[in-house]
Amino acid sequence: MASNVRYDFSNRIVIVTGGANGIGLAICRRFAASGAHVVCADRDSSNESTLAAEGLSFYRIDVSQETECEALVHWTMQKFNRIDVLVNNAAIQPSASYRPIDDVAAAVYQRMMEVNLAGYFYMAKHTFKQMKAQRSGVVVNIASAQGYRTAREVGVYGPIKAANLMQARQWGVEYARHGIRVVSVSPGAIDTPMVRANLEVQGGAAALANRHPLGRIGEPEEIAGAVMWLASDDASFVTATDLLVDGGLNAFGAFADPYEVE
């Protein structure tokens, strides 16, 4: 769903991890349309030329490696001399993780922890060092409605996303004294390549849509809109908290969900 530009981020510097597709790409495009200089950081470099044509700076990174996260922050500072917004978005949810944890391979668990949890930590750690010197900045963690409301066979992803929520709360308290705000956004099911790749294990597209009271899954641009507001001066008194953008999913409850109740 397209949205008119409502915020002015002219000349602000924004890093978005996992920015090459899905939610991350929508966030990159919204910030760029609002005047920001956007660093799109991702392992997938297949869209690099397209992103460059849109005015986005692409940086190839594996966020599970602290040295690469530190290098990205250093590169951004060298190029722009400040960082105003970090969006921690890079995450994976492989189909091999959709099973009870006694049947999840240790390698799958470890990789998800490295990308979805440690990656957020590494990026925030090195970005905070720069934001402290500026005495300003906003960090947004993309968490998940599954951090609140679980289901069968998400015993790795759900707890990690709950940890992303707590990262934002704790960091928000820790860094408020330095003029830095930290928040999170928890999407419901969103039409992204990752969600589409796992439709079968979630009962199909119709079942997934019907779990949301609005009767559909969300669009990446709807998450981007929430991120834009949280990063803007309109949200200047908002920190150490989460914004659910889940189509009412968490309010619906498991009793109304035929997929979860046998």
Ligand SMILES: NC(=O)c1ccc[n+]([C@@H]2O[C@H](COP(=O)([O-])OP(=O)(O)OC[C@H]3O[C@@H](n4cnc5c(N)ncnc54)[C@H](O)[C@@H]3O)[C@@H](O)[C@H]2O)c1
Given for the second form:
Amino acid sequence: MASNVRYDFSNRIVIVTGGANGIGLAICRRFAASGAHVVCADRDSSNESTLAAEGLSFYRIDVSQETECEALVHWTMQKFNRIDVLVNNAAIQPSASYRPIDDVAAAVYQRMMEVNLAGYFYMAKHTFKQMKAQRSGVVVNIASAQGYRTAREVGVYGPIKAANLMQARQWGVEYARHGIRVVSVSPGAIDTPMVRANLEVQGGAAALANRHPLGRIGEPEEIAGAVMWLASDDASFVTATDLLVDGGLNAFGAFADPYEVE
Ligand SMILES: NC(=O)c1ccc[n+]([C@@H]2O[C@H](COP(=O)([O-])OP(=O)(O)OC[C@H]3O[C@@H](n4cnc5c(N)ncnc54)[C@H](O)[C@@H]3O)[C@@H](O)[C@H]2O)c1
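Structure of the form predicted in complex with the ligand, given the form predicted alone:
Shown next: the complete complex, the earlier chain at its head.
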């Protein structure tokens, strides 16, 4: 979904974790198109030269390692001397986690906790130190509609995404006094490599689309649009809250299709 809304992020410094693919890539591109200097931080460096050609600064990282997160913040400060926006987006949903939890290996659970939860904490922790000194900044956690509502076989992923929501609320309240806003965005199903890899367990593309009242899944650019607004001064009174961008999925209850109420 192309948008003609223009934001001005000229000379702003933006870090996006998991920026090499899917939702993160769309966020990187939209910020770059709005004039920002974007640090695309990802463990997947296969697109590094393409990203560089688009003007993005690529930084290879595993966000589950605190030392690497600290080093990224340090590197960004050395290069740009400030951080205006952090988008915590890097996360995993391995197919081995799509099971009732008595069938999920502890190693899968631990890795998801390390990347999807601790990774957000490490990045925010080290970024807040800089933003406090600046007395400004915005942190956006990409959470999920699955942090609100139940579904089969997401008994590990869903609770972690709910924790990403609460991180934003807690941190938003804590850091408001420093001029820092913290919010989360909760997407419904979005057409990305993560979702394509798990289409079968979701009952196929058509079933997944029909679970959204808008009758389709979303595009990464539609999440990027929400993040842009939240990071912009138009959202200057928005903090410690979540924005569902889910095609109505979360409200789909009383009229739910059989798959949902089974
Ligand atoms: N796609 C959806 O339907 C959907 C819905 C709700 C929420 N989300 C959330 O949106 C975010 C992005 O999801 P996506 O669908 O674009 O996923 P994706 O798998 O397509 O992309 C995730 C990116 O994160 C990177 N990454 C994974 N582990 C990393 C690590 N340890 N360190 C650094 N980078 C790492 C990957 O290399 C990849 O580039 C995630 O937080 C996900 O939970 C996605």
